[in-house]
Amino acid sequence: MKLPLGTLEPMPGAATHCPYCALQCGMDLRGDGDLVHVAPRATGDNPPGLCQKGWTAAELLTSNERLTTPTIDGEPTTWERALAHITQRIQQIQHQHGPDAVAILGGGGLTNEKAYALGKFARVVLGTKNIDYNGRFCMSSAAAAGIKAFGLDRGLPFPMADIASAEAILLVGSNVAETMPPFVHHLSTMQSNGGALIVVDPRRTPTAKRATLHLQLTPGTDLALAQGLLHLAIVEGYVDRDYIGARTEGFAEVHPIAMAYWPERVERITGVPVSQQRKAIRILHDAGNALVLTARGAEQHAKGVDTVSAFVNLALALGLPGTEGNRYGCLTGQGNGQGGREHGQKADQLPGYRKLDDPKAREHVAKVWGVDPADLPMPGVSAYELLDALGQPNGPRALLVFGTNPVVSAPRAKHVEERLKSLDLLVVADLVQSETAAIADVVLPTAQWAEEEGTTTNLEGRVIRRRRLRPPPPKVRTDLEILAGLAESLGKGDKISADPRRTFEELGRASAGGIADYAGISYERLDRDGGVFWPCPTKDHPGTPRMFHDGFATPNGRARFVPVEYRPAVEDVDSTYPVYLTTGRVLAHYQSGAQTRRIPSLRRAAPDPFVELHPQLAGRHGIEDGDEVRVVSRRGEATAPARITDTIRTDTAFMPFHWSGAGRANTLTNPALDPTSKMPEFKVCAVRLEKVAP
């Protein structure tokens, strides 16, 4: 059933970009009355391709299951009357309880005109220091990671099109066969060169079994397996001793730490053999160009960033990043989980990548928006802090979400599930039912991705365009169009723009002189020549494609070395709960499902969720094939059919993240936090297993 377009004009066609992962692939949407074609399009380095989300991408622009009308209280309701409501309980809660009494929380899916738009919302209009989003649970690690060794994060500082030039690629808790399938076409492109790959991950993924080494480490265990190969590039002469001495600091402190973790040890930590840890740091020595990449598998933990942190080590003595075809980076995740993290609606961030507690950059920013540096609130706390202390003595009491559903997206999902029902106000602006929508209060229809125009910033920091192909449904609004109406009533009009490309030229300015500068980008250029990488400083500055060829962004242009100790997991098995658990993605779904299962292909190629078993391991409980399977953790079970393979660990489980219900598993994942990132542990849980009577 499709979704009556009324009196729309669909416009002949529009080249935009898929509104799911980081890769940003190229589209050309056409459209033929009710109907949306899609055709994938070159973009940058990227040839044409698409997986089969993307393809699929526009069956919800005229789907009956997207929201038409705002509700308050599940009743239909017209804009004027749903932004008069909120407005009015923002005002009686913050005057009662004081303006953090207001929260919001963002998505690393929304444009760049979002994100800064959010960011400028919260602390301009509402006055409230609690503002974060979902990319604290995707990016957050390895930028803290990268701003340590670096002093700046960019997940990948070189172009995509690098990497099919490498002789070898260290890839680690990345399964982008599944996650991102058109990115796999730069590794094959490698491997038919003659490249070798490494993958590190607790599974035999499909992105593993293309690896000419697999890596199968114990889950949360990454940290040792990158001490041990820097200790066999140390003991085995393989270290870049020339590079270290001209472009680094730090390595002293390293190489003692580091001598410590021998391969026997590393092997009793990481299940790793020896013989295994010798072949892959011999790999990587022998290429003359190599690469090292990191991903969700090795930051989603509570040591997260010292995972991080331990693997930029490794790449760092080799000599890797910063020279010409030898690199570091970091697989961003999100739609604009880059460009998200940089313009503000991150809890200690103003736009630019600016510090929200450095004077200068308050200053800067406050001058911008035209307001006193003084009236900025200070930093907030994360993600998964904010979402733990909703509705609490002294917490937020209400929240308004954009673009994310922590009812299935945030660990110990079922608390943060209770704590969003104990707000006094809830308000989700989304564009289908999500879980956490069906829970609130006041829900608010958005457009859609081929609704609206603006821009994203890829997993290699280049800028690009999303334009619209026809406007939304009559009284569906965008986001930056709810903000600009909710700000209007709450009296400050002036502060927020419904234009995306105004909000874009403020968004230059406001970031200009920041690590993440956009001043020299405008909507015009990214026409013009089809994606500019930040910064990009001046109009007529070319963009920096790649970084830190002739220095690093620390103080003294040196890459840091990061001591580091390898510790277990915060919840390692025992008796009671004796198997490891570990959660991912799979191919047909994207984050928390909220869309992809709405799309009848994909929720036919994976309709439901299920828990991925060893036949060792499940021989051991009586476990077949299609069984019920509940998994219980320390804060709760989820329940799902049995999935009998050789791929997983005999001491591991396993279950995709995509769905609410008595099959969600972010039931059962640790809210523990890095103390550097606040990643929460999703990566690794302790569980027990216990088949369900028939």
Ligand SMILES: Nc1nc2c(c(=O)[nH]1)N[C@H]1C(S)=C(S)[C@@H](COP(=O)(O)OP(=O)(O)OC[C@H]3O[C@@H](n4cnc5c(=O)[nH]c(N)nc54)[C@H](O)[C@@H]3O)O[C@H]1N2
Contents of the next structure:
Amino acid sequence: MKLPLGTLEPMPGAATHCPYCALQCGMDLRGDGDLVHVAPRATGDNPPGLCQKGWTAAELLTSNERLTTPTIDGEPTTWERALAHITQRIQQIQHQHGPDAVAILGGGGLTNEKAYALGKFARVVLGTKNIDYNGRFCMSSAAAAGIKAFGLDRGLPFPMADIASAEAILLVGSNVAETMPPFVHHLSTMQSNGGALIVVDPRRTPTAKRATLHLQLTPGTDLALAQGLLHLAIVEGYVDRDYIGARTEGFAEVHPIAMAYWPERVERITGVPVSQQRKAIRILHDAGNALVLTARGAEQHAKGVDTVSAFVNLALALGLPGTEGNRYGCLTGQGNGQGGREHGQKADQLPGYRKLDDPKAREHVAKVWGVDPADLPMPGVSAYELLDALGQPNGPRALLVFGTNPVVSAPRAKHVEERLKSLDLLVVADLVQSETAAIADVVLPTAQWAEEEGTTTNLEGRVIRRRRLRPPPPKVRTDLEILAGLAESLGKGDKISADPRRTFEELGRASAGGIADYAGISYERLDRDGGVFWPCPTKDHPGTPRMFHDGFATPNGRARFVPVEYRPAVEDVDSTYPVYLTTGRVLAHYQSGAQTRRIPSLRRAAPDPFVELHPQLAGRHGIEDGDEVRVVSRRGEATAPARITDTIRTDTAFMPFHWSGAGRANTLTNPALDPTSKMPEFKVCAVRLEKVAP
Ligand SMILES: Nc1nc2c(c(=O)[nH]1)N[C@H]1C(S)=C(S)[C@@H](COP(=O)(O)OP(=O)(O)OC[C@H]3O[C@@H](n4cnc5c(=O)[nH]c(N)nc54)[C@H](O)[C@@H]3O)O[C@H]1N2
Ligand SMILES: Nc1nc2c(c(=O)[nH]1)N[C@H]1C(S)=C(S)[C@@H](COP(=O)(O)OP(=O)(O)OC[C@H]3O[C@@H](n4cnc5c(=O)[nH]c(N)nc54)[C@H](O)[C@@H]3O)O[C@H]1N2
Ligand code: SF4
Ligand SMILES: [Mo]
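Rather than the form predicted on its own that you just supplied, could I have the structure of the form predicted together with the ligand?
Following is the full complex, with the preceding chain placed first.
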């Protein structure tokens, strides 16, 4: 069954971007009755190209699985009743338990306008400190390490074109061939110009197969590898003393620590042979122009921040960051993973990447919002801490969810599901009946990407326009309309606008003078120029494609070496749980799978969860390819068929996290958090394998 789209006003076409990952590939959409045609479009440094998720993204616009009416307790209702119900419950709960009893969980896929409105809605309409978002689970460790070293966090502080012109790249914990396929174009160009690619991953992924050198380390040991490479750089005389003296501080503290990571010790910890360590550092040194890039494999650990700091230290010692073409960067993940982390849906943050506990920032933003700075709440807790506190004594009693599906994607998901069920009120705004929407009291159907205007900020910090092909179906509203409607019924209708353009203009004013300054960016300018890199403080400012040229964003303009020490995974293997489990992604599915599992061709391409095992590990358990395997951790058990391949280490199992039910990987994962970023340890925990009797 198709939606009755005949009632919709057809539109000729829209030049927009893919709804999924941070590469934000350009798309031309053309409406044709019930169908929407997708064609790739060159934008910025991206040549025309889409992965299979992008090609099929528009199918969800007309899917019969999309939500078309609000529901209360599963029963269809009107918007008036749904909003009145939520308002009354929020007022009751806040009256009884205080303003912080209502919490919000946002997402890095939301446009800048929505992320901004959500943060403002929390602080000004609800007056709650309890808001955070799924970016905590994504690039928060790289963000924190970037701020420590450089004074600010922009995933790639240079345009993507610099990747193609690099002479060597150290790619740590990233499988771009599956997670950003068109990005591989830049790597291929680099390699065909003679550049070398070094990939660090416990699995020989499609990305690692392209590499000049693959370092197949033990999960959770990247920090030791980075220290070892720095050690070798020092003893081989590869460090750039001039650069260190002119542009950095703190090397003297890092130097003695690195000296304790001699190659044989690093081989014992990481499993990476001494010869490969030597080869890697030689490649990086010999290249006149090298890049160090990290992604989730290195970052999603309870020591994720220190791990990234260790790689930044290495890049600094080699004299890379801030020189033309030579840099460190983090590959941001979600569609608006960059912009979504700048404008206030983070627990400790105000728009423009300002700090909520900074009196000057409070004063500036309060003025834009027309409120008393003293009335703005102080920082709340991080996403997992928030989920863990739901329904507990003194914890939130109500949660509003926009753009995330934590029942599938949060660590220790069974516990998280129980916490969500214990709430007095769970409201989920979504396009589809996600696993989290399925347990909500109120579900609000929201517009999809091709049905609304907005902006996102891609992985290079380039602000780009998302354009509407046509309006949403009759009983579906945009997130901004939902927030504006709730603000109205909560008596603060003047605070939230349903209009994206007005919201963006206000965001510009609120961000003015901040780190992520959007004040000089307008829809008109984005339409004219195709995209603008932040910071862009005034309308005549050209934007900032390359950062740190004249100095870092630290008080004295120098980049900081951060002394860090290796420590093992929070949960190391032992006799009861003898196997490492790591988790990640496959090409055909996006995140919790809520969207891509509903697209027939993607479901056919990757129908089911699986447990990837090396033949030796499988053999020790009597497991053959396709056998059902039970994976048991201290948090629970999951079952899925074995996929046997010699591309994975013999001590490690891998599961993608895109599925719910019996094969939900996050039933198993460890919610141990990084002390600084509060990133959970998604990428390593200890498990036991059992063959399920047929
Ligand atoms: N197809 C697809 N593409 C996506 C997404 C998606 O869900 N599906 N999501 C988007 C988002 S939000 C993100 S954050 C990005 C993520 O993009 P990536 O970071 O590329 O994705 P992952 O698969 O999570 O992890 C990358 C690799 O880390 C490896 N790894 C596991 N443990 C370790 C370790 O301890 N050390 C090292 N060095 N490597 C390790 C895994 O084997 C995996 O190959 O992808 C974006 N693109
Ligand atoms: N084990 C393990 N777990 C992981 C990871 C891992 O590598 N391993 N990776 C983590 C990472 S990096 C990430 S980013 C998270 C992602 O995990 P989630 O946050 O769960 O990601 P999505 O599946 O993208 O969830 C988005 C939800 O919002 C809906 N949605 C999409 N667009 C909109 C919109 O505009 N408005 C509204 N209201 N809803 C919308 C979608 O239908 C979907 O239900 O997972 C994390 N979890
Ligand atoms: S690589 Fe990312 S942005 Fe590009 S088409 Fe695929 S999912 Fe969309
Ligand atoms: Mo992510």
